[in-house]
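Take a look at this one chain, the form predicted alone, written out in structure tokens.
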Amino acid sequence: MSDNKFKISMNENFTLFIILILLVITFSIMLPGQFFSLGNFQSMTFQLPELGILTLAMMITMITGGINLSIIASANLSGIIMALIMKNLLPATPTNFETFWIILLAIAAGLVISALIGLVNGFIISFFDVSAILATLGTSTLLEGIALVITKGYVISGFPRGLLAIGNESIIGIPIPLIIFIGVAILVAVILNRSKMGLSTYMMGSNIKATKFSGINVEKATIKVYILSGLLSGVASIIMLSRFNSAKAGYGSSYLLATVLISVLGGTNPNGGFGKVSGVVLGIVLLQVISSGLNLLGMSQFLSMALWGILLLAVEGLRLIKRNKFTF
């Protein structure tokens, strides 16, 4: 990344950070002893990771100039497959050894399914010259249909305690989902900034023709990005399955637009070529603070969504002013 882009990223992250601090102060004043409490922050850290990982899955495809509208359907189908494996293979009174290996098998199967979905998306986009929005919308509809056929619209629930610990327990006071999210965010940041795959991802979003002339196999690079996006959806699915103790077609449908909003709010260029994990993390925390604060104030979640939109428009307006040096 050029020095100029790095400076832009730092400036935009600083703007989000200032807004975050102001919101925390505002909610702390309005909700003395409630918002700025250990219980509230622990609640936020349990809720944030699944949406955060799904947003990273969305962001990496947006950097290429594409999009992945199948992340939620992919996560739900992966969760259903994992749920069915555990429900059908676990005996009535399993030993700890049996439970461990069946949970491991279920998680592995879920991740393989999500990676295969990513592979299919990448293949369709690369070799059939279908736009990412149409390809992934079609895949999403297909996956949702498969999930409904498998479950008949019912909820699958009642999983072993070992799985539930992933989404509900803590290690030295730090929620396990948050640890997973931090690990995933670091991994994605390393891939984007320190690997050949990351370089090709940014190049494809900046200028696809120049990328082809530079000798990069654009088709192969695109498939890799969508496989990674699928895998991230699978990881989010594990947390969702564990936290809700259930799997169903249609879970988390409200997350889809939120992932696009957070990606753009975090500085990802919808046209491709630019996006940083740090910006996405700040965007996630910012929206979680808004949701938590409004929830404690007893306000509707629909108002929270409206404020997300207002915030996005305001931040994008500030960015436009900075980049073009508009004056009033």
Given for the second form:
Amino acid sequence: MSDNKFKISMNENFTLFIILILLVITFSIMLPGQFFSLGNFQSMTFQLPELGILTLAMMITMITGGINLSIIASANLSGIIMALIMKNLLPATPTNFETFWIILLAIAAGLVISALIGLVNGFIISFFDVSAILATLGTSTLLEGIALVITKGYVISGFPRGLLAIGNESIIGIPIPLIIFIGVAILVAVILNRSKMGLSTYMMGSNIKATKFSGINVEKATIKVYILSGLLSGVASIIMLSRFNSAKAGYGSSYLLATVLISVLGGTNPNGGFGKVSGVVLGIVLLQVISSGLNLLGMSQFLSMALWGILLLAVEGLRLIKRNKFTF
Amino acid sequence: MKRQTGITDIFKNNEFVLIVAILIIGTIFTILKPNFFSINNLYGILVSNSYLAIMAMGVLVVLISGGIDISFTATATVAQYVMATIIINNGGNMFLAFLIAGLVGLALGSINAILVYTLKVPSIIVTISTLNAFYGLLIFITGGKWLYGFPMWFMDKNLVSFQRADGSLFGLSMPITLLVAAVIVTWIILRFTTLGRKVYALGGNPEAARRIGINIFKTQLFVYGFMGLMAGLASVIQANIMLTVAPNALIGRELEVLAAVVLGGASLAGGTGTVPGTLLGFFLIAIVQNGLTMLGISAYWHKIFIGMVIIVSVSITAYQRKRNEEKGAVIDVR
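Return the structure block for the form predicted together with its partner chain; the form predicted alone was the one displayed.
Time for the whole complex; same chain goes first.
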């Protein structure tokens, strides 16, 4: 039985993989020398990590059967806090030493804020039994409000070069954001597959009552998941801050629904219990290929937005056909 | 049986709490700004929120059925573009405008229903996908151009006009009339028809609903079709108030409407929710925004207040339900 399930999930990733290969071949033929080029791959690997990390933040909450609609607002708020710390603490002509420590302090503060936001989300969801959609919708509105009041809607920009390096430089040809994304993805995969926390995360999504009765502290486990989700959005906000060289309330608002879409495309079950990092990575690469390909073809980004939606529906249709084949 | 009364109690409480909250907040605003409690201001609140409230009626029906619809702002925007393009190029009348937008909304809503029913995927996922598909294709095809230059008759905001004793005009405005009509129709369907009962049954327990012979597909077709229809009609009102059609006027406000409906007592789990509750929830958020604006508090604070209102109210409701469930242990056999 479990063997069979494993096969199905392999097959699901396999479907995505085939679609990915077909798309890459199509774009390579339509855009000879442009799509399959180092430049394009580099620009893709600079764009994909922030959305990828945000998607991981979304996915882990979906595995528990929840959702986190506050990841973008949380990322923006911690970005703004980091920006303000750097703006206010850096002297006019800082030494390298000062710059380094202030950047580190700012990043630490941003991550602490993100973790706190996660804690609040987890607390509301687990102790009051509020549905995750509503709780995080509420905190998202609140956080966006706080960000707007702090910045008065203005953009904060102009950061030290040390910070900008995080989002824009490469180490031996590999963009730093990609390195961060790979590191984060491995970390999340290890947590999900090799730790007690991962086990309770999957269990909560499959059957919350059974989990409770098996002696797991469901409240604590839920809070942990949302803290991790908050932290991940904090990491994404560091990359966003450095890539945009600015912070503002309302950045990346189109990412929110996209992260849900990619999670599900990658095989995460919106009802909880299932979801793998490898699926998410495949999903994000797939969508990035569509965006970059259409972009090179001179098509509007809105066409790729539409295709993302249509692709998810098509993949769900394929999964339905497959499920029926397996059960009958 | 006991559990049943427990739920209806909270439910009554919820509407009662909303009325009390509206009265308290209204009184505070009136003391601080006597203008707040004036016909003009209250009327203004109603008009400027009318189209969102009409959409809220559709969202309410979807939530009662146990589903959720995120795509309705995209549906409304598509309906608006189709309607405006035809009206601006070929002329017509108000009835035609509503007819076109309503039909487009109905069609897109039906697509949602078919996908939700056949794919057996949670409606939130389906409607996020269709939001992307509808809106993405619309902007791809139209290039996201703003539309204006509506014919003269479209600019009239009143259905019927009357003259006051001092000679000034006042009238039965279109936004208010349509809002009232949408509210009454939704209320009647939910309260007095078998169709309405089926929607509640579907949301309360889909498996039980199927076993007693309710046609799930037809019910969902109604639910999402109705949502689309409301979105389409509301989009005409929005165009009528603004006199332009912009690609970003409605999109992004879906969660705002959802929050108001939930504040009004509809549960995301399905099976509960009423028209009066929804209106009260909507009105509460609307007067908070309006009052804060009148007090000269920067609009940036609005989100903080609304966020707090949502968090506190859903937490209280959920906590009450949790305590009630703990009192009488319920064994749920599935």
